[in-house]
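One chain is shown next in structure tokens, namely the form predicted on its own.
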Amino acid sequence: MPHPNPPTFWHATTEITDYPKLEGDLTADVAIVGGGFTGLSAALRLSERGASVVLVEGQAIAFGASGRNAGFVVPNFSKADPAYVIAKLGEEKGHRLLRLVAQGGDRVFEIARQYGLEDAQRTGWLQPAHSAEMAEALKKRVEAWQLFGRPVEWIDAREIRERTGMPIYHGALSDRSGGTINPVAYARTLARAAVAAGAQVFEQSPATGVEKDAGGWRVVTPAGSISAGHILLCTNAFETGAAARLGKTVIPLQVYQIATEPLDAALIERFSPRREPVSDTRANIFTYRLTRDNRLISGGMAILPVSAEQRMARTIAERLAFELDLPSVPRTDYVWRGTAAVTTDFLPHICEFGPNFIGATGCNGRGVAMTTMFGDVLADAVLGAVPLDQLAVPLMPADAVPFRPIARAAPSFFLIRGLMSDRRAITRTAHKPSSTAA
């Protein structure tokens, strides 16, 4: 089945099973639009609990953000501390969301174990602090997550240097419940499990519209339709067809990823002795992880995200070589881009589009763990286990982001400002980083 060029490392190296196109009219308890982690985890949970489910994907399973990320499993927020969440939502709702997010890593690796996903490594996750100010902030974050019983701890500058080989950091948050997966293999595992539980999954079947009908709702595709009492919209930041209702509520953020050539094991031992994925605190965030065949995966944002694949491939690879003190710039074997859905408050949202018609979005860069939990929350809402106003993910109006064309340019502005801030912070140490933005 075709995928956009250039292909991701994950699509190029994962066995792909095709699903049929929806042709004709079907009836189900629940129609799910979107074949990423959110839609697939919802389909699995609903099917296991006896609901009849039909899921349609406009392209192929894991075509979008679910298959185009780095495969980090991180059970927290990218831009929100627990204190911020509670201040924003209040004690009861804030704690409800925090408990859900904290379980994200556990849930992903439970699914991986239960359904035999081999390419899932629970090695933990590191968030190093690039400045003294961020070190103090991360220490408070550690204490806050520990109150929820999470296996999170603070490690000092000496230890983070031993675990990354990098001398610039002031310490790090270490979360033992995190790790890495092959995201395409994970999505495909969810799809197979959902089908085995009774769900019907269709690819190459874009939902061009949603209509009211006598039984509730009708999802329309080019060659068929689904009549269902409930609809779940799980389309991330896509903005075509039925997805536009959800896509307009977020800011799409383009993120570029590369996979290098396989590296020598002795070299890896110097900067990743425990094979832990790393995402630091810089505005121009530095990330890296290893694949099973010892490739480095890293990514970044472009100031001018237009025809930027080859430009970003070069700059991301050069940054890897610089930051990790590699003997040479590694060859880039794969480069691709994906789109993260960013909300204006950096929290996940559930939107209601009508009676029994809801969707979830806003992973804000924490896609694997967060969206897996989205699916469980949406399924619980459909099953009536939890009222909409008591769901762990806050219910928000399905309003378009104000001044959205301007808002789409905001990430580039903040990246430029962040680059200068990062440079000032790290110049105060013995190491000065290069820029990866291009």
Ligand SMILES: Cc1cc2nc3c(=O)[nH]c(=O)nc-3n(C[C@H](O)[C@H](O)[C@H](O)COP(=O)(O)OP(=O)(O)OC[C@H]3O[C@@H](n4cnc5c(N)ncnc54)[C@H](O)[C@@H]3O)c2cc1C
Given for the second form:
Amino acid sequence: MPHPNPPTFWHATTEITDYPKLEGDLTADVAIVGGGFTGLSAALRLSERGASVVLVEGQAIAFGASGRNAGFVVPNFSKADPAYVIAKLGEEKGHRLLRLVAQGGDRVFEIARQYGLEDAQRTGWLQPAHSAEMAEALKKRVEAWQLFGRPVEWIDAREIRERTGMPIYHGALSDRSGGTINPVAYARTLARAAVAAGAQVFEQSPATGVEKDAGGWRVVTPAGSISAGHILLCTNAFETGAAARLGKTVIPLQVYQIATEPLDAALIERFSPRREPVSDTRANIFTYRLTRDNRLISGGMAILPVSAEQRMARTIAERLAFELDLPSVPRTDYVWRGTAAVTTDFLPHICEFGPNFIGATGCNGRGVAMTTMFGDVLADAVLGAVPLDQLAVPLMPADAVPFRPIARAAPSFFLIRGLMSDRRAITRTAHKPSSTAA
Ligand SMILES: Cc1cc2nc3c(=O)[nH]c(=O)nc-3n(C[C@H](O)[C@H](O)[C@H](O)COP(=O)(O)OP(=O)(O)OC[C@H]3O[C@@H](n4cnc5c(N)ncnc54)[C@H](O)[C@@H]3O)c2cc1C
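We have the form predicted on its own; now please give the form predicted in complex with this ligand.
Expanding to the full complex; the earlier chain stays at the top.
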């Protein structure tokens, strides 16, 4: 099967079963294009609710962002605050989206428990503030989420230092409903559950096109087709074949990830006594989590995201050593790259391409929980339970991002600006750096 090459840590260490190629012509209530968390969650929800479903994946299950992410389960937005969401969408639609996001962590861990995903740890999630200004913004974010009944709280500078060993933070948002998963195992669990509920799943079956058909639509693959009343495009930032019309509505963002060698338990106790995943508020975001075998997973973006794997592997490992005050730079055992889908308003979107033909994308780097919830939203849309314009995820025009070739360079521009503002905002007093920051 065509898995990422070189493999991610997840692909290299997770047992993988193959699904067949689609050969011949099938008929179903719903055809789903894309075998990541979005397509698989939708396949599971729809099959459980009695629809016949055929899902085609162009490469292999979890080939895209769903197999390449860091596995942080974060029921939150990357850039948007609850107040921003309400200002952008209005009270009613804003509250619908916020209620959906609020359930994301519960749903991921419920699926993990129900379908026996072993590599899932509900340790909570920490978002430390790197500046006094961000601390004030996060305190407001905590209050806003508490109004939705979320298990979110503000912890002070002393406590975040105890929980990360890092002296630079002004406090942190702590969300007890978050945690970590092995993303490839999670995607494979969703696929197995969807098949058990009646869905048919095919790999190495790229949708090359979509045609009108007497009964609705026909999804065409190199060796077969699916005639269906409904189509769900779940192809995230991809742009080949049928995916192009969804892919052009977002800006692709290249993100690099590494997994280090396993670290000593006594060392881990210093920076992760509770094994909580951490993503701070810097523009050049600093993140880390542990795997079950005590490796650190961390990531970053490159200013020039071309052939940058080895360069980024070094930069990310050095940053880990510096920020966590490790005795030496840890060896990098795995490095990989994935593409996240960014929208211009930083919110997830549903797009309509024709009658009963919709797609969902735009998780802006916080997609494990959100794409799981997409499953419910897409099932509601297909089964007619909720009109499209009242779905919990906003319906947006399926237009290409304006000036997209220029917009693609925007992440690099914001990264350069962010590196400068991060440097200005952080006061380092308590520990002596052992290497320079990335
Ligand atoms: C490096 C990285 C780290 C991240 N870390 C985190 C994290 O820690 N926590 C978090 O919440 N989010 C994270 N994210 C975001 C999260 O991974 C994504 O939001 C989520 O996986 C998107 O899922 P998806 O199913 O929509 O898309 P994808 O997983 O990208 O799936 C789309 C699928 O469609 C298939 N496809 C494309 N074109 C076709 C076609 N024509 N026919 C058939 N199939 C096709 C692709 O092969 C692919 O498998 C990260 C993203 C990246 C890139």
